[in-house]
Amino acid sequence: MTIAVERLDELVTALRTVLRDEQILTSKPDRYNRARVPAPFPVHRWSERLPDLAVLPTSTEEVAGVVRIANDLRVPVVPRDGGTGLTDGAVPLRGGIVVDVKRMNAIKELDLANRTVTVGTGINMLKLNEQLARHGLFYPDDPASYPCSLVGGRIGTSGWSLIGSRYGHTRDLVLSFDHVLPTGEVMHVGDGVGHKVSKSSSGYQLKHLFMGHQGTLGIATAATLKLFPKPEAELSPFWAFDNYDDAYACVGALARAGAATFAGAVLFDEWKVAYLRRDDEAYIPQPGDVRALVCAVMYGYEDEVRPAGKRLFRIAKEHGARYLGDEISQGDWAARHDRYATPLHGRTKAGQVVPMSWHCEDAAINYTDLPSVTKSWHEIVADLRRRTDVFDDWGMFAYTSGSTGVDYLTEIDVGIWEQQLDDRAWEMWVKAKRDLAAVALAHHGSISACHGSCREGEVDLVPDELGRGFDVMLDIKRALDPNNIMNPGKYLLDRAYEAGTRS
């Protein structure tokens, strides 16, 4: 708790002017539950990142009222949606108020003619798609955390979708949204000021500014989303390879094939295959000589998916691929969401199974740089593992980000034995994260393509990546949030308020 008891009483009294008592949560369990994330800070420091209280608004007006009060009283505000992020965007570093939007989960309008739906940002994609399926439609934002992440969190992180190569990612799928600024003012953000417009040249393109800010520029409360026909057919072949080089060549060829139904491709390296085989609860047994894997995914109508599939099968065969069969292919693709929750254990160097949490680093890397980045990242984690048994290398994925295959979300997964993690080991991990980010920048990539980069370690290099753009970020933060109440401590944006910064 970072607010003195007297000030907390003042805050609660003020919040009662816009919320009912049941919407204001001050108990220890409520506060701990809303500071919990899948890949937490070291457990022994968890209590340092608790909110002073949490609120459960049900409307844009209530969110705006809460933020206005917080701004008047100079109390930090942290938005929380599904809490599934892996870089602590929803973790309150300075206490204050956590705004939990889960009660803002209604479908406000389904427009079948324009193929849009307007929802409260507390709705999750699985629940939304259950409703849309009755109309033969779906919202194709498909993160690994699909069953539990919410639309608002996707906006706040500018999320990445597993099938984004065909349908686009969150930034492409969200047409517009209502947004509460750090002063409590409400604005509508879209192309122009449109609610259902997908392209405008009127003024600055503010929509992207208010996506991916990790809660530092306000809170999205209602969003209008693009809809697509629910796919009639889905094809997700898994191909096995004897070595990484052939698999790498194959995934590039598949992405460049230009099949209209191509929704994505994934490259699993040798470390990832070994990890899945030994410790993944969702693993479907494969032949023991498999060293690397490629999965391609096609969505669409039956009469377009099957011909495209034949083309991709032919390309895979030309690169030495071995098809693993329908059972493994369909099962493994279906397990893509399970893997978000199942990695709960890893192994020491001696092979002992121990409880471990899942941490990962992701970067946007051009196709031609994937082999070099893969090699360098594994060397960094191998060095960690040589020095302590706290860390385990869980291998790497590379996912296509777009339909042409120009760049890939490149991710290394690391198991961390939280119970054995102390400040020394945490500092080793933070340095490793910084080194991983440096490799991405040295290859002209971006520190993150998916999760964001506001956590210790990689965040240190954000100014290096953005250059003059980081100064603009500071200017924007200071102008829109003059009292630094929105999610303070993230993205190094506290520098906007330090003496000597540009004004």
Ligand SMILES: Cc1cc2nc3c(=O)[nH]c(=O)nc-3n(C[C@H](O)[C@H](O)[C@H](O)COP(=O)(O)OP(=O)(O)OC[C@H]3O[C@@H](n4cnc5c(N)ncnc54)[C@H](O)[C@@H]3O)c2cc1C
The other form holds:
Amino acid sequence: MTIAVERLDELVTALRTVLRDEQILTSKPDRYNRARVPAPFPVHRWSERLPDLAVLPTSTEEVAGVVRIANDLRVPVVPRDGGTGLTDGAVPLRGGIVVDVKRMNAIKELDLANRTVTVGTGINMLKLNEQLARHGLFYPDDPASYPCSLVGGRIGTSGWSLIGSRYGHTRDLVLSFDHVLPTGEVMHVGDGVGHKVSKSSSGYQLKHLFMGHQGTLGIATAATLKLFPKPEAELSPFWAFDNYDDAYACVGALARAGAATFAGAVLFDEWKVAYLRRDDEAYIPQPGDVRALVCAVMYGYEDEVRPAGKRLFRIAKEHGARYLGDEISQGDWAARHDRYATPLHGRTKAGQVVPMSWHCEDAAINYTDLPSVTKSWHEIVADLRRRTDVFDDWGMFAYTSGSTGVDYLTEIDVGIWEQQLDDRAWEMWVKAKRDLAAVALAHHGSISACHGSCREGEVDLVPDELGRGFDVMLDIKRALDPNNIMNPGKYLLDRAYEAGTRS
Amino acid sequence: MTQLDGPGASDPVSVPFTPGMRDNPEELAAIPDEIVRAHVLPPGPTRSQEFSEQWRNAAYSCFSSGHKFCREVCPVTQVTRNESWTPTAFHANVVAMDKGEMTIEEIAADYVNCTQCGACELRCPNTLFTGDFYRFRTRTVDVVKAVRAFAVESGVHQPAWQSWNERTDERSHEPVLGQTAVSQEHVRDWSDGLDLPIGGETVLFVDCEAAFYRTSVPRAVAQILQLAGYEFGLMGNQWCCGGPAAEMGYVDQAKRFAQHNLDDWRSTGTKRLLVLDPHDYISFTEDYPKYFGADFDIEVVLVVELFAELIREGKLTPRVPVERAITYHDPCRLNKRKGIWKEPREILRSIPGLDFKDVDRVTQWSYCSGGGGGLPVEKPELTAAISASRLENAARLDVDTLVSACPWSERPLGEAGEAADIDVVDIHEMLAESLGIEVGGSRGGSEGSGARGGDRS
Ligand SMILES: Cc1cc2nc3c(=O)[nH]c(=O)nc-3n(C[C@H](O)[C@H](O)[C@H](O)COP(=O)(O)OP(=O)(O)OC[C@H]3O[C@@H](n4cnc5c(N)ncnc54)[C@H](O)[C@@H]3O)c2cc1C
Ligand code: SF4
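Got the form predicted on its own; could you also share the form predicted in complex with this ligand?
Now the full complex is given, and it begins with the chain already shown.
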């Protein structure tokens, strides 16, 4: 896939007109380390996904310069920020240039009166919040990848925040941003055009279009974000249930209660509890009669969280919940970002501990469809598992997506023993992903709701999900990126350039 | 509604189970596998593959997570934002070698970019949650050391490290003063006028930086010990501990130096070693036991811990008020690598007059001086940037003094402190001051400044 040496020289020479030498990385480790994300990938075919080079720009102008050159020379461009995306979004499929924006991590302006902050998109939310804490503020975009994903990647994936039921998700929290289009032109996009405006109805609502596109429509370079008072109180009770049905009923009731401080609720199913039980001794004890768990989270002032908490405790009790106590509740919530992806939870059916990658498939599913989707998804993974120990079932979560509990981000976690991956195992996996997505669609869900659905497997069903909308995507892609340089190969958008497509 | 309904219920794979539990149905283990094979080295493995064989599980364990929770605490990543120089990249490269994709020649230079502070290991969920339970912590520092050693063994050298170690070999001490000679003849110069005996059951080991550059530190330590009536001597013929050589991959040299020192202790009947430098503390508590096994029967005492104990026992009582607004810099090798963070605070809290603005030890996981792991020798500009960022954090607390407990951190921190108008003081010096001791000696500064980074040819 890589470009010929002479062209590479030409490219580097051109890039030197906008970047310093030390910002242009061509070595093998530089390329290999920007060719993967945490999602398992066919590691035996690593070399097929390398960029030709990576660049480390420090300003919007530099990014625009790079994209302009790439567009002139018809070289693919892949934006990369934290590199924690789970859909291979930041992994190049056609070589080209990885534009790594991590160096654009400055806090440019903190506007205390309007409660906004403007940052370079290479900044991490945890790091940003360390600075904001001094002003009693915080930026509540809180994915489980909070310590490692960065603002640009959040825009690129239009990610989903664990506490979004109270504060909104990335799309609500990012007010506006500077964006480099696939031709290298720079625009500012928000609701309307305002920099710090949260609502506007002039023109089309473009902000959404330039979020969640997985780097196929350009690169966000600086973003203005909404800020909130750093919550004075946090209540995060974990409740145990002796069966899934009660837990499921409980989580719905908690979300429907409409308490103003309610920031989110999570339902852990029986497989997830079995998975957590693997490190009983290492971490928290999960007695045998615990079959499902529910957690709710409230944020706000002490005097609003307390009464709301009482209400939720009452609801939980009515549904047969057993409170796990303050220590477990607080500890488990504090650890929510870290409990993912501990590879040594991986085990063969016989119990041998092996390093496995964490992989999650997810979809937004209506509350009423959760049990059925949960069941079908486990069956798909059981099928894999029956055939080989390369795959392990790490259970399922469902999180509220919105404050009313209409839908849930439903996620199945699958352990994959990457050391054992070969073409056959990879095929099995890709097929399973397609099957998982098909189940979601059959339930009128949206596949891969927060992580994007542009990767091998589920991407095949995107046209089915979007219908006529997918053709609109192709039209937009062709119009904005006439030479198909932005992250080509993703989202089946190559179809926009195939002969016979509508023009 | 219920998940367990349906035809799958009789199939053991269809129901939730915890692999490895004794009461699991036996059929689980007996299901034939279509894919999984025992791992075998490829025929005629490359040297890189032979190397990666030892580290493949450890490396895959990180590669498999790959989430990079470690990244924002990594001091090098913080200042370079270069994904090739993150803790996880150090593991991923090993996986690439395992797959036959890369060679040691291609990756060696990247491994310069690590201060071996250990923050990544602490921040790693593998270590935090289950590492100890499975006896499988993420050991990025060890991986970095091993790759550096493999590079040297393969004849791949970093120029400044190579000459640094050659000169260390020539002089038996690190060339911390650049062209100004440091050597056996000068190893005890710092103690002029203190009248210290040689040898004995307890000896004070003084690292090269303190012995030749920041001599106020060992002077403070020695005088405090004298004040407390604690008996000790100096080594007869002290060589560099070998730790820096081990950190840069020059393992044979490190071992040779260690052997020399051990022989010297034997010859003077030494049973106990007082150590003031955290880097030496790592050498003596981790490297030496690895080299010599049970033969290494010397007790190692960290001076900071000893002083805290002497204060607790009333054998030392700081009285002279030190009127400064301070914060404390947790040296990486104490806080992150060894879990020693209470005692230095105990000492500081016992000093009257101090306005101590503490930063908790966990927050300090993401702080580093940049002075470790050989980084200042190869990449002084990175060390300077890391120190500057540490001082920025100190400046936010509105202090006039940053206290450290590690001589190797004090040169870069001191230089960055000049720009931020913050004085960098060693904890032992500060304690001595409060005990009314006139320390003397040099705190580095103009006479030696820049020599470490400046003379690297
Ligand atoms: C342990 C773990 C837990 C996770 N939990 C969650 C979760 O709870 N919620 C959630 O939403 N996600 C979660 N994720 C997925 C991931 O963190 C998110 O997708 C995140 O938004 C990716 O951010 P990043 O900075 O790492 O982006 P990257 O991986 O670098 O990029 C992601 C995508 O955005 C594009 N992109 C990157 N930068 C830009 C830019 N400046 N402009 C335009 N496009 C860009 C890339 O091309 C790519 O397609 C999790 C991941 C991990 C590893
Ligand atoms: S070192 Fe630990 S924290 Fe860092 S990427 Fe690897 S597993 Fe994650």
